Amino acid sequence: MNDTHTMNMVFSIRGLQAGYGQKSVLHDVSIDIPPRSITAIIGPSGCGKSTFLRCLNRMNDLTPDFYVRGKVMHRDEDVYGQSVDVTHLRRRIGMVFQKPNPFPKSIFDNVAYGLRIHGMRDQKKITEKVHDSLVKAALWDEVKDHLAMPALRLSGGQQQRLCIARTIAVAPEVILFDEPCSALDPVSTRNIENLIVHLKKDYALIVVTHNLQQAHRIADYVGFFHMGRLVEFGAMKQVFEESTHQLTRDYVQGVFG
């Protein structure tokens, strides 16, 4: 795991097992995660995609009775290693959530927020952060002139978008996305997407999808996941055209799922 393809990666992660209480959820799971992509995590219902997400920034922690084994390296640090301080890994390893979820504040102090909890208090480069993220997430020039509105005003394509400015605030490597557009209009959803690809340049991006069109427009790299299992990864194209499986190939074409 030391090679030098595997030290480039975002993650290199090598028989992931995770659950809860008595009910195994991941398999036996491994895949390295390029950096500067879009990977799409794909999959049935109930196959282990969100799970699988989770386990990447430790959001799992917090339910009950889940447990995790095998490795998860970010670059080269054991995500659940003892001196692993989970606040910073959150940091670096952002999250969208599939509904949007602002905080019962202004515009400007949602994206502000991240900020201001690692410990930043200059007001003149708090104020350059929100600028920059809420440029960076297109929708500065919507709010521009509302930053004190409350944010659950915004309408869901919009609060999507502002945690998106959220997470980029606090200078991931990383975001992760859970179905980001299930709650959203076609037209939220083409934003979105947009937006998606267009952050490929700075960051990793990692996004749990039930939509294959979605996966088809936006991924680099793909992930098809069954019953908790890692089936295949490889280039979108590899995946849904030239899949070396034929669960892969059933799921692609419709035959289930």
The other form holds:
Amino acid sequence: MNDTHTMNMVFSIRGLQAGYGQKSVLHDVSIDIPPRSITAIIGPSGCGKSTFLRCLNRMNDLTPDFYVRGKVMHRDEDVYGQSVDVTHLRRRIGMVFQKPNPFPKSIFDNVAYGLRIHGMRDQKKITEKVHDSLVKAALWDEVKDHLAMPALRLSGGQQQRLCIARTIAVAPEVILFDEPCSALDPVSTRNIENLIVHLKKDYALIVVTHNLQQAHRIADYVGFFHMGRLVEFGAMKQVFEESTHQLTRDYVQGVFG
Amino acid sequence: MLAKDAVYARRVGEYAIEVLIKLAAFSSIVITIGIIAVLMTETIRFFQEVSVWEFLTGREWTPLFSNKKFGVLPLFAGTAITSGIAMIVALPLGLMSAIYLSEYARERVRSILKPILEILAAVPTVVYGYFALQLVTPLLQRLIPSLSGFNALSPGIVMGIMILPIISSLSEDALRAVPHSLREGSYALGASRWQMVFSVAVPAAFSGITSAFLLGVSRAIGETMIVAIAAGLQPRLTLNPLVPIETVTSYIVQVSMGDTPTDSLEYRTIFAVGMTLFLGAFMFNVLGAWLQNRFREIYE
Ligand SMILES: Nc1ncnc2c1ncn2[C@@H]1O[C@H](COP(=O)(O)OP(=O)(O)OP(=O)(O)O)[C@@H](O)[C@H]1O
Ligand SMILES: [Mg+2]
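Can you switch from the form predicted on its own and show the form predicted together with the partner chain instead?
Full complex below, order starting with the chain above.
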């Protein structure tokens, strides 16, 4: 693995260890996340998928007793470096959560939120960005006539797409998804999946999922975690169909879950 | 046979308890109705002698003098100015301490600060009254030489300190009830902590903060001892906080403690002003409920 290869990666992670207080959760995880692609993170419940994902945008900084060791590089920036501005980092590494969490504000204000906190004041520009983000998130046609409506009145699937629009609005380079469909019905799930696939021409996407079919449908790369270790990482086909690891084969064949 | 008796005894016991609980619940209703009925009849008798118009618009309040005037505005002004000063003190401080406690303070700091703050609420108001009169007024007089010994400013400030823990604690509850997922949503977009607090947590807790504020206002309007001790008992239609005034509540104290004959027009004034106080507080409650509904957001 040479340097130019590493440089092209959106994330380059070496020897990552993390945990909460006495409890260590991630052990020596090393992984490279390629740009403009979908990486699915799979593994049984409690194996550390969310913890891993939240290490990437330092979302765990706020969790008491959380610790992290090892190196997480985003492009050429050390994510846990001394001089990192976390707010700036999180803006470039977006995150969408398991349960849709729109703010109790209007649809418009939800999407404009990130723009405003980052200092955009020009109303015309904000309106334009809100429009573009809603279009990109495949929500515009459904909401264009009631942008002033409280976002909480949208359906779950619409709310999740709104959260994606809100994330897109601040122009991140990567979007992290933590089980984005597990609170949604099958139709909304398909919508979000299509949207994620569509987004990969512009972003690197990392999707934690419990749903192996989903990983199969959308992922270019798959990382399989088991008890805090990255057992395997590779192209989707390889992990699902040609894995040489017994654990991986058992998991993708549903022997345990 | 025995088992049957035991079942029967238990049933009787349950029934007795049920009746007792019902009585307790209904007694509060009965008492409330009783109070309102007394208030109403005495108020109606008062207004048979004094016109509502004179009462509500008159600029002088001298029911205890020989030249009787029944304009309640000076008492309203007294209540408004002391309550206003109290809220100017209590709202920002209470809100800031709520934000500090819920968003910034570490658990250890919080566990020390919160009980201390709550002690403020446990201090008897008579102590606050003398605190205002003997300590705060003389201190303020050094800054403002024209300040009278009795005035609205000092008891207003002290009342604000008294109300602070209510506002702080209720607002803190409201802030803590804001779901963690909303905070994370904000942080994930690159918000700093204070941006998250002021653009997500505080607006989401708005209805709770509003009701804390309104509860504070009604406590201030109803507060009696502090103003009776430190504000003077001189009804005066003014918004100048530096001179002696009288509030609605302290007037009621003044009359009920004095030697006014109980079946007289003078005595009935306290029911009339009491009724207006009651209506005022009621309006604040309705306003609070309305605002809460209006701004309620549903998080599952
Ligand atoms: N805030 C926390 N404090 C302490 N322990 C935690 C915390 N968050 C997670 N853990 C523990 O860390 C381990 C990994 O949790 P994590 O949420 O990363 O797993 P996961 O793979 O995302 O599971 P799931 O599929 O159920 O979401 C679990 O054992 C969990 O109990
Ligand atoms: Mg998880």
